[in-house]
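Form predicted on its own, single chain, as structure tokens, below.
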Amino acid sequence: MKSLRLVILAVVLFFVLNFTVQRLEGETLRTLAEKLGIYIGYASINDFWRITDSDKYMEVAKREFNILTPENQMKWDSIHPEETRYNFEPAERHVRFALENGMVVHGHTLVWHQQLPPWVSGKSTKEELLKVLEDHIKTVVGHFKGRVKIWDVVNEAVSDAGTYRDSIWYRIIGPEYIEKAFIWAHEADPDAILIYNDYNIETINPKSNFVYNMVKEMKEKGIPIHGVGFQMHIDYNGLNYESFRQNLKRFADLGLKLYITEMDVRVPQNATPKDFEKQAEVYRKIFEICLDNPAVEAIQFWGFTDKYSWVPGFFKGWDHALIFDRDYNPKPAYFAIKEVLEKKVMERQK
């Protein structure tokens, strides 16, 4: 009877797990990713409504993305162009496809080194940059006023070495202004969640032991700093997943959201099969350290076709950086993904 009843109840699992599976075969990314209560996500390029394929573009990224990031048409060249002018419009574009599609807006960036319009390196006192600098956040923070949730307010200020940048806010400011536009992004929208963003700050080394003695520094002073982005723009050889794991932990002991905000990982330009299993992989192993990770809020792609990344023209001899591939098809790491979220979702389900 006893050995029956075993049979039976193997039977109804058997069944009930095909039925889950065959359930989620259906599901897209964004899909799998509500039902974990995370985000995932891209960043959008810029004038995409004018792209010659915009209607496939925006096909795929409604279908598989809850949160967007305007890639650069929130940073101080197109935002503000000059001293006395703002130019919303092209923001507006992306705010709005990501709001009338059910996305999250994650606005980047606040305040950065490079993408800078002439007039700023004009400015050569504390005090007038430091004027420029509040007028600037407090403007755009507070254009977007709940409409974006989470805002890069200062981006890559700590150089490789684990040092200051040596940036014009830091030559003319020093390291305050960091804290200041904290302050005033809060004052702006006090609902925003508020980050420091960097690259190759995912494990731990000189740059990130910098970065996380900054940021909890500035905990402890009360500034108010929500989380920490790791861009992640990594190769088909991966990193040190163990490093990687115990660098979350620590930064999410803080007290800390963590998000993974411009992912992708190249690969050769003369890529073979075998190269795409790789980064598949690659793929496969971030995210599941990722979803180990309660505080971890969100994972996001620096785009998310190869026909539209930035990889080629940065990263000589490199390509394929996303998980669809030119025609908008999905690549192994696409799958590798949706696996690693499908397993995760049929956990919670048990």
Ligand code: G3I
Second form
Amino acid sequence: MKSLRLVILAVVLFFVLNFTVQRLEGETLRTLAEKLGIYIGYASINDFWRITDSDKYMEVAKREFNILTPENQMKWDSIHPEETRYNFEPAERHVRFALENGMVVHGHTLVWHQQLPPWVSGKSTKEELLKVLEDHIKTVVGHFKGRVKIWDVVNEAVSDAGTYRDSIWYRIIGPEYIEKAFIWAHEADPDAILIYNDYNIETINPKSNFVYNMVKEMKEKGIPIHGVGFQMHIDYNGLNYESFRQNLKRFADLGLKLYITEMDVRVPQNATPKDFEKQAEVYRKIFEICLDNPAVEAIQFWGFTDKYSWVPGFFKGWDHALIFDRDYNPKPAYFAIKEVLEKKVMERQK
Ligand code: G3I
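Having seen the form predicted on its own, please provide the structure of the form predicted in complex with the ligand.
Complete assembly follows, chain above in first position.
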């Protein structure tokens, strides 16, 4: 009798599992992420609507992703090129594409030391610069109120050594520009999720320690900061995964939401199939750790096809950092990520 029951149970389990696996076929990263209640996304390239292969680009983007970040066209030099002129149209194209396709927009970025137009760099007094910053943040966030859900309010304000970065903002205003930026963004859109975003803060090190203390203090003071963005520009040697796990945990324990904002995993330019497998394992491991932490809300890549990636232009000898190749074919990294998502969906369905 007991063995009959076991046989019946095994048969039922077989059918349930088979049914689940069949259901997962035909899924994309987007549909799987949606089942898990997270965002998966990409940095959306400049003028994507007029590149030669824009139809293909858009088709893959909306099939695979449910969030996007404009890679450059919300940055200061693009959106506010002259003191009295804002240039919203290119940014609007990204927002329209996202909203028309049921995707969320992650705005990037309100305060940064790079891609500043000359008229900002020319300001020399604290009063002038504070005024300019307040106007910029309130105008940009106000313009996209209700349409941009998450903002990188302050980007890369800390040095690798773990000190405030020596930028125009820090030199002329002092560290208070950071808190002020969050307060102004919150005033302009009280529903937006406001985050601090940086690179090399994925593991526990002097820089992430500094950021940890900085955001902890902001939380304690009641500054409206809601999350931290870990950029994750890494190579195929990966990182210290245990340290990454612990680091995510300590930020989550502060009550912050966590975002992987700009992930790419570069490999040598003349990569072999083995190198692509190694790259896939790095993507797999990062996804596994992220999905183990319920505070992780979104994982975004800094692009999706190797055809359009900042990597070869910035890292000599490196390339192929994304999950689709130059012809939009999914790479081993894509399948590794998909497997992790599928496994998680099946675990939840048990
Ligand atoms: O705007 C000029 C344009 O007028 C000119 O014709 C063209 C010629 O090359 O250059 C254009 O500027 C380029 C700009 O991208 C395009 O919007 C810059 O040269 C180029 O340096 C700039 O690179 C961007 C970089 O940020 C700037 O530092 C990359 O595309 C972008 O991927 C990268 O993104 C950053 C994130 O914002 C922050 N985290 C790191 C990440 C990678 O560096």
